[in-house]
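First comes one chain, alone, set out as structure tokens in the form predicted on its own.
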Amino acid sequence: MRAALVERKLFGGTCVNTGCMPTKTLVASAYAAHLARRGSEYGVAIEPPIQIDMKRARARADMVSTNARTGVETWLRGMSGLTVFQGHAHFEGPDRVRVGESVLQAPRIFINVGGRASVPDMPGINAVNYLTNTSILQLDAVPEHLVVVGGSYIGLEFAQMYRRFGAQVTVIEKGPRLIAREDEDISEAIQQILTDEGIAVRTNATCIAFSPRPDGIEVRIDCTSGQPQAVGSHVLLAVGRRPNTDDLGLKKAGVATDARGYIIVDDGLVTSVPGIWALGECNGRGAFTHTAYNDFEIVAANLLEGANRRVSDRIPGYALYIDPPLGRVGLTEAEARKTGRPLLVSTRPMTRVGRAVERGEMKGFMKVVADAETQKILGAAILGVNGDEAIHGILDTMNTGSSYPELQWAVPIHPTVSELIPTVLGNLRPVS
């Protein structure tokens, strides 16, 4: 088939340019600094204080992104049958898209425009200079005091990263606890990990507002306890994402969106207009690179192979890349309880995981939730060293539809984190 691809700005999308690749590269630099400070615990003498070369750390992250972006663009431009257009695309009808002077007409159109940081209209926000997950990547010096507004995944990753680079860090969260979509025990453990590293966490921030000060930016908190404000040299807004759908001319094509601007799709990712599909972050059905790629797999299989793959068949899995990381799959315990099904739950602290003890990284725990009648695993969390990798043993088991006893009697490799999964499964007990 002949195909056209339109890219407005940078090839590779969020992950390559402002998401996973640059941020995880910086996380690796922050981990190296953290480990260097702990060198004496491992019998390695490193003279304090540890020096942070932020320019070099940023240059390394830029290089990783640039190499990936260049590779993607070179591959696309060299693909037979594909014409690449650079510019802003917008609909002129249900089968027509304009890019500059060119009008493209096709029976099938795929929208995959991603999203960007949300900037709510909070009091005083337009009177101060603030950072988002994109602009903070341009910093080439460590902030004196970074105030992170938003206690969820993006905010916490940057909070720990810059604390390890040497900044004073305060996290402000409007809700009663961090990452509210997780179970309370997970939230509490993550907050303890962060506070142990010297990060100040302020929850129940009921009236967040901003104002400039000669010594930085004042963020008013109005919490139930503690100081009523925090003054930072820099402020990072990490309060959610919004889809890049507001300037695509979707109304001219008849493509429906919800109240937040996400494109409404069915279980096969078809929009309200036959012949137009929406994939990735802009459809509100997943905010990750792996879910965006799975969207492609679903559409390609259905179109080209006559399959009947559905988004609703996808088992959600994701990770929070603080250190130690959180690997998550399926339902939380709170979500599982809402089903009314009889449940089994098991937990195991990382202090009893040999691999964690050997590495001196024993924070966190493992948790599994299963259905007592069907013996199917409903969800799991591994907050601990290599948790983002070890969780895949459970994720794969859930995808195959196997029961937990089948995984319980597997013979995993020692010494690993994954070897404790059968032990955790063997300790599943009913919950009231």
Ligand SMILES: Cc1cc2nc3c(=O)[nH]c(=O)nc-3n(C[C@H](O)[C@H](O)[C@H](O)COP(=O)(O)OP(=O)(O)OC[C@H]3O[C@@H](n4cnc5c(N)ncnc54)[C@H](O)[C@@H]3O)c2cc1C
Given for the second form:
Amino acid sequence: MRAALVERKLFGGTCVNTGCMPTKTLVASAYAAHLARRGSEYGVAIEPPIQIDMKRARARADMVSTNARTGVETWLRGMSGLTVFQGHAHFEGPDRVRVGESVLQAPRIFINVGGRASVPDMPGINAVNYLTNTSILQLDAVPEHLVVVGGSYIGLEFAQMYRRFGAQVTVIEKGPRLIAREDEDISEAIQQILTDEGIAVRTNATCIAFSPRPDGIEVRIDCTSGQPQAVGSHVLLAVGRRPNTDDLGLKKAGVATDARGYIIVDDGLVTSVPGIWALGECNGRGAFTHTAYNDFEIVAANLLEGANRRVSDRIPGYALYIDPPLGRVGLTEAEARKTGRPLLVSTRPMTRVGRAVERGEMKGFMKVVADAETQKILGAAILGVNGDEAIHGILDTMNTGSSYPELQWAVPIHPTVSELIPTVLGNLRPVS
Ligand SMILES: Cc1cc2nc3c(=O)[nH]c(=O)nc-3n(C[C@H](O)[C@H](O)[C@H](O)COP(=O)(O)OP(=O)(O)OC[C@H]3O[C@@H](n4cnc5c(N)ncnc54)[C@H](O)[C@@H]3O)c2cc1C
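Let's compare: the form predicted on its own is above, so bring in the form predicted together with the ligand.
Time for the whole complex; same chain goes first.
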């Protein structure tokens, strides 16, 4: 087939340029700083105070992103049958897309425009110089006091990273707890991990407002307790994402969106217009690189191999890359309870995981939720060292459709975090 690909900015998109890759590279630098501070616990002498070279840390993140971006771009530009257009694409009709002076006509159009940081109309927001996940990556120096507005996945990763780089950090969350999508015990444990490192966490911030001050930016919190405001040298807005669908001319194509601008798709990711598909973050069915990639796998299999793959068959899995990380798959316990099914739940603290003890990284816990009748695992969380990797044992089991007793017979490798999974399964107990 002949194909055209249109990119308006940086090849590789969010993950490569301003998302997963630069942030996980900086998380690695922050981890190195953390371990260096703890060196003496391991019998490694490092003279305190340790120095953070933010320019060097940033350069390392830039290099990782640049290598990935140029690799993708070179690959695309060299692909036979593919023409790459650089510019902003917008629809002129259901089978026509304009890019500058060029009009492209095709029987199949795939929208994969991603999203960007949402900047809600909060009081005073336009009067201050706030940072987003994109602009914060340009910082060459460690902020004196970083105020992170938004206590969810993106905000918490930056909060811990900058605390480890030496900044004073305050997280302001309007809800009653951090990462409210997770179970309460997970939120509590994560808050404890962050406060143990000296991060101030302010929840129930119902009246967030911003104003410039000579010494920085004031963020009004208006909690019922504590200081009614925090003054930061820098403020990071991490209050959600919005899809890049507002400037796409979707109306001209007849492509329907929901109230938040996400493109409405069916189970095979076809939009309201046959011949137009929407993949990745812009369809609201996943907010991760692996879900965007899986969207591609679904569409490719259905179109090219006559398969009938459906996005609703996907078992959601993801990680939160604080340290220790949270690996997640399937339902939370709260979601499982809402199904009304008879449940089994088991938890185990990381203090009882040999590998964690040996590494001196014992924060967090594991939790598995299963259906008591079908014996299928419904969901799991591993908040702990290597939790982002160890969760895959459960994720894979769920994807094979096996029941949990089958996984109990696996003989895992010692000493690993994963080896405790059969033990956790062995302790599954009914919950009321
Ligand atoms: C700080 C941060 C950390 C993250 N960490 C992780 C992580 O650890 N793991 C994970 O799985 N996910 C992570 N994510 C999420 C992940 O980056 C996104 O879910 C993923 O990149 C979405 O892929 P996509 O293909 O849907 O869109 P994108 O990667 O956003 O790509 C869309 C592309 O379309 C281009 N575009 C948009 N509109 C137009 C137009 N009109 N014309 C032409 N081109 C256009 C954009 O320039 C962009 O290059 C993170 C995100 C952020 C912000």
